[in-house]
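Given as structure tokens, the chain that follows is alone and in the form predicted alone.
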Amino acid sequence: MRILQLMPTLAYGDAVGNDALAIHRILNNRGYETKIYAEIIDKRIPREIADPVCRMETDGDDVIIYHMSTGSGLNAGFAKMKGRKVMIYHNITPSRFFKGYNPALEKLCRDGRYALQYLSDEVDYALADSEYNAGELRALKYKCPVDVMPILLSFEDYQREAYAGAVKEYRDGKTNVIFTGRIAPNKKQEDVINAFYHYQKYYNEESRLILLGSYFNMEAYYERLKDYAERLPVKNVVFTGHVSFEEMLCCYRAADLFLCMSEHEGFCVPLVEAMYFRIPIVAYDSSAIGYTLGGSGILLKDKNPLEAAGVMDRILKDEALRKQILAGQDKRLQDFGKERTERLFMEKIEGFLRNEGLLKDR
């Protein structure tokens, strides 16, 4: 028996790619024969770990884990493969968010949603990153068992050295509010800017907003955001664009508060990153945000920018409240610890294998 992984793109730094690499390491350490297959593979990933899809051959004894996150020709190909089929559902952003910004991406997401429904009776077992994602599969009447399994994260990576000069640049006396995520309409960076504008105007002129994330293929939305910031007007809004991992670390280490106004997240890894760096979180309660926070941070029930600004100011000025929030986030962070999530993954995948009669004792 082999346990193989399949996905459209395998890249470093991407949440889905990192999840697949972590699973490969876990399975390999457990003695399983395993490999990742993808249409596009980051050149830095060794050939012993990953191969192009064209080299993939399966038989009835194989277990194929498919990372479902977008529209792709692999969606139909996965359904036709021999062997037991496991889906890890990372969510697919509804296409409506990209209308008017990127027609190709809009179509890709729409096709992905159609494929998600098509696969409802083609999968033997499904793992979802969050309760929100699991709910989508159940709403589509998936016939297989559906369990929740958070994304596998390696906190050791966050212990690398950041660029000291860059950290110093942001530690200039200004209060740093940060949001991490690609520049995209579902992330609603305009609402982050609006809330920050009210915070800066009414509470703290000496403040900075750092919007950390690439705007590749979203240039039209990026230009709209810049224009919006200028018209408010709001000062000290930094669009970092694509940055290295070390530069990302520097932004986190300089941050005083994490502000999220996203309207669609399947999990939202940056929330966990903010927990790790002990940054108090204020987030709009949408999609999987509440699940990932797990009762920690501060959840906003609406997007009133003045109220959000008031909440931000209270947290940044009230040390007792800040410590209380961070204590809750520290507790939630333990749920995403490496040892716990790796054990949980193996319990779920080996439980499936036993139910299928593929595993007895190891």
Given for the second form:
Amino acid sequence: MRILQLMPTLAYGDAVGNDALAIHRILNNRGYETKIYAEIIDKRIPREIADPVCRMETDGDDVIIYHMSTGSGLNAGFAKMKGRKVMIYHNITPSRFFKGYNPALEKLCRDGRYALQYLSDEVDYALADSEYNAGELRALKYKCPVDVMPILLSFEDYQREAYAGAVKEYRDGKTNVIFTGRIAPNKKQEDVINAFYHYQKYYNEESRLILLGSYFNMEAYYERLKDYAERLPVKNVVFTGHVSFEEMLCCYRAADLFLCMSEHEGFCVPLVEAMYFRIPIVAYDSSAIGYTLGGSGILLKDKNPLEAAGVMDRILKDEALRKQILAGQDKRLQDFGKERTERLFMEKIEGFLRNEGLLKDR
Amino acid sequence: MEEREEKKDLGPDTGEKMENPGADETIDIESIMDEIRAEIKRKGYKEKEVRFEDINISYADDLNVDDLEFSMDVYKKQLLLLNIQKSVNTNKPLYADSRAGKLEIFFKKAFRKCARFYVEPLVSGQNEYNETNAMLLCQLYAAMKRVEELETKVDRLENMVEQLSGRPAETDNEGARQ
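Switching forms now, from the form predicted alone to the form predicted in complex with its partner chain, please provide the structure.
Everything in the complex follows now, all chains and molecules, and the chain you saw is the first one.
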């Protein structure tokens, strides 16, 4: 019996890719024969870990873990494979967010959602990154058991040194508000800009907004955001674009507050990153945001930019409140600790294997 | 602006003991929001009326046709390229991806022969259309060159009129007939 992972793209450094690599490491350490297969594999990933999907062969005893996060021909291919099928559902952005910006991406997301429905009776077990994701599968009447399993995160790399010079550039006395995420319409960076505009206008002119994330394939949305920022007008809005890991660390280390107005997230790893870097979080309560925050941070029920600005100012000026928020975030961060989540993952997978009669004495 | 305290990078992997003062105290968010709303009302803060929905989506430069400027040189260059690219060729070289190279190529050739009855009429139709298009654009180029020559002639004649009459040349026919 082998436990194989399958995904359309194994990228280096993104949440889904990191999740797959972490699972590979855990299974390997536990003595399982395991490999990752993907249509596209980042060339930095060693061949002994991942192979092209055209080389994949399975038999009835194998367990295939499929990372479901987008439209792909693999979605249907997965259903036809021999072996037990486990889906890890990372969520697929609803296509409506990309309308008018990127027709190819819009179609990919729509096709992904069709596939998600199709797979409702083809999968033997489903793990969802969040309660929100699990809820979607249950709403689609998935026949198999559905459990919640947070994405596997490791923060060892975050202890690296950031470029000291770059940190200095942002530590110039201005208050730094940050949001991390691809420049994408579902993440609603326009609402972040709007709230920040009102914060800068009414509370603190000496402030900067850092929008940390690539705008590749979202150039039309990016241009619209820039136009919007100019029209308001708001000063000191930085679109970093794609940055290196060290530059990302700089931004986090210089940030005073994390502001999220996203309307669709399957988990939102940047929230956990903000917790790790002890940045107080203000976030709009949508999709999986509430689950990931787990009662920590400040959740906004609506997007009134004046109120959001007021909350930001209160947190930044009220040291006791800020400490209380950070304490809550520290506590929530423990739930995503490496040892805990790895143990949880193995419990779930081995529970499934036991039920299927595949777990031999180890 | 007071100096922000240096952050400790606490995380579950560091093994450091976390400080959790007040970790179990629930933050009364509603109460904070009520205070903020009252402050907004008291100070008369207003939401800016610039809506994101009013910002038009502008696409990449090469799709924004309104900004295009005509260049005869660019047009001529593209026309030459078009005439090189216009024919679709069905006889592309075949390569082997696997170790069984010769066998793979044999099967690919066989498959190509079998599919020929369907593919070649389609390609032939496409090539005819491309040829027609290319000829049309060549004619358009010839027409534009003619227009350029006539524009040069008109400019020259207008200058002559201006010099002869001592006043700027009329551009409409009524003025010219006086």
